[in-house]
Amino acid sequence: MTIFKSVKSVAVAQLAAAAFLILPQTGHAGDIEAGRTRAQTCIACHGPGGNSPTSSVPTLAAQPEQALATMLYQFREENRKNPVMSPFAANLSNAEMNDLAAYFESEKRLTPSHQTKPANLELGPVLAKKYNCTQCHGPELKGLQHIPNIRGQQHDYLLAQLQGFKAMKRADMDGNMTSASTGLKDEDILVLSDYIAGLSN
């Protein structure tokens, strides 16, 4: 127990560095004009605004700014890994980072094709509260600061998220997603993901 608070700790402290380094405390921290510039390159995979045209790859438009810029960090301190984003991320300074932040978060989410299953309209709302994913991504999931917007994200990229914490596989800066998924059974991992990417914004 001692150890775990101990990585947390520092997990927290992490967060709190990146928070800090990247985005100005006061403000909006990035230039949309200049990250839709930049973001010309994340069209091939993420899409048009940032509406992934692809269930295994997420959607970006929408999501708040400082979360995205926090996804930034982590892939390029390799935190996180990805063969695509890893090597995108690399060189990219810390106001680079903000300007794509501040682009995408300025773009509307268009409504998801996902169609989630009518049992799992009636169950997935239950267990999003049991799970305290309305309590830390807000009542309508939508994000707040470094938290992302999940509501109506890509299924097979929430899919492989959830199942990847729960095997604490999953790169997790302030450790609340492993813990929380650590209690989630299988088959609640397949109806939240289902859930969630059927919401629309």
Ligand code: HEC
The other form holds:
Amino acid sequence: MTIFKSVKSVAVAQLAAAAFLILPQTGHAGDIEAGRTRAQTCIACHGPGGNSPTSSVPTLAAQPEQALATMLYQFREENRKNPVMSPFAANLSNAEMNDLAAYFESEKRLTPSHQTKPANLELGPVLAKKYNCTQCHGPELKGLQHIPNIRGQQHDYLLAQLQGFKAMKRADMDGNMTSASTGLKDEDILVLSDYIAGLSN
Ligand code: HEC
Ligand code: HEC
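The structure above corresponds to the form predicted alone; please provide the structure of the form predicted together with the ligand.
Starting with the chain above, the whole complex follows.
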């Protein structure tokens, strides 16, 4: 059962990568202006420019284009499910997903309103290094290609995702995040969420 699930997840990651074809002229698979127009339905929840005003809803601004396209693909194919979000991805074509991804990547991520507790300002970076978060998400946790930008992401959203990965309830395209979070104590998850959510961009 577990093996079957992980094989399926790898296949999804490969399909998502195949759907995301970079055009050499612009460096973008999608069209930023077409994405901006289409994004009008998204900003009701994800905020103007994809800077979410709600702690439980993720910010999309400055998320790598490939990560965004892959997330939308996972929702559309029902590998990742959420009753609020899934309907907005259900009918998107690959081209529309790439346009939306190109647009949200182009937006600036605003300085978060979240204030990290002083103790976690010291402990957070230690844990992020110890558990290899910085190795995959990058030294500034801004992500790269299919790896998400988590720097200054909304606090409650981060907390729920880390708890979800640890409980093996959050979709995970290649199993890497589930492995990365198995060793985390509940307390570590609280510290990391508080630390990462307060990092300014
Ligand atoms: C009615 C509110 C709502 C609307 C409208 C909406 N979303 Fe979402 N979206 C959410 C919520 C809530 C989540 C978090 C889902 C979860 O916890 O898995 C989410 C998650 C996402 C994610 C995953 C982000 C991440 O960091 O993993 C992407 C990408 C996304 N939405 C893109 C879009 C796009 C593009 C549109 C417009 C076509 C859109 N959303 C419209 C509520 C919404
Ligand atoms: C081996 C590489 C790897 C390591 C190590 C890793 N991550 Fe990830 N992380 C990923 C990938 C890949 C994804 C995207 C998973 C998906 O959506 O299927 C991800 C997703 C996430 C998400 C969800 C982001 C979103 O927008 O939905 C969070 C939060 C996160 N990682 C935090 C962390 C933290 C904190 C650590 C350290 C404890 C960590 N990661 C370690 C590769 C890694």
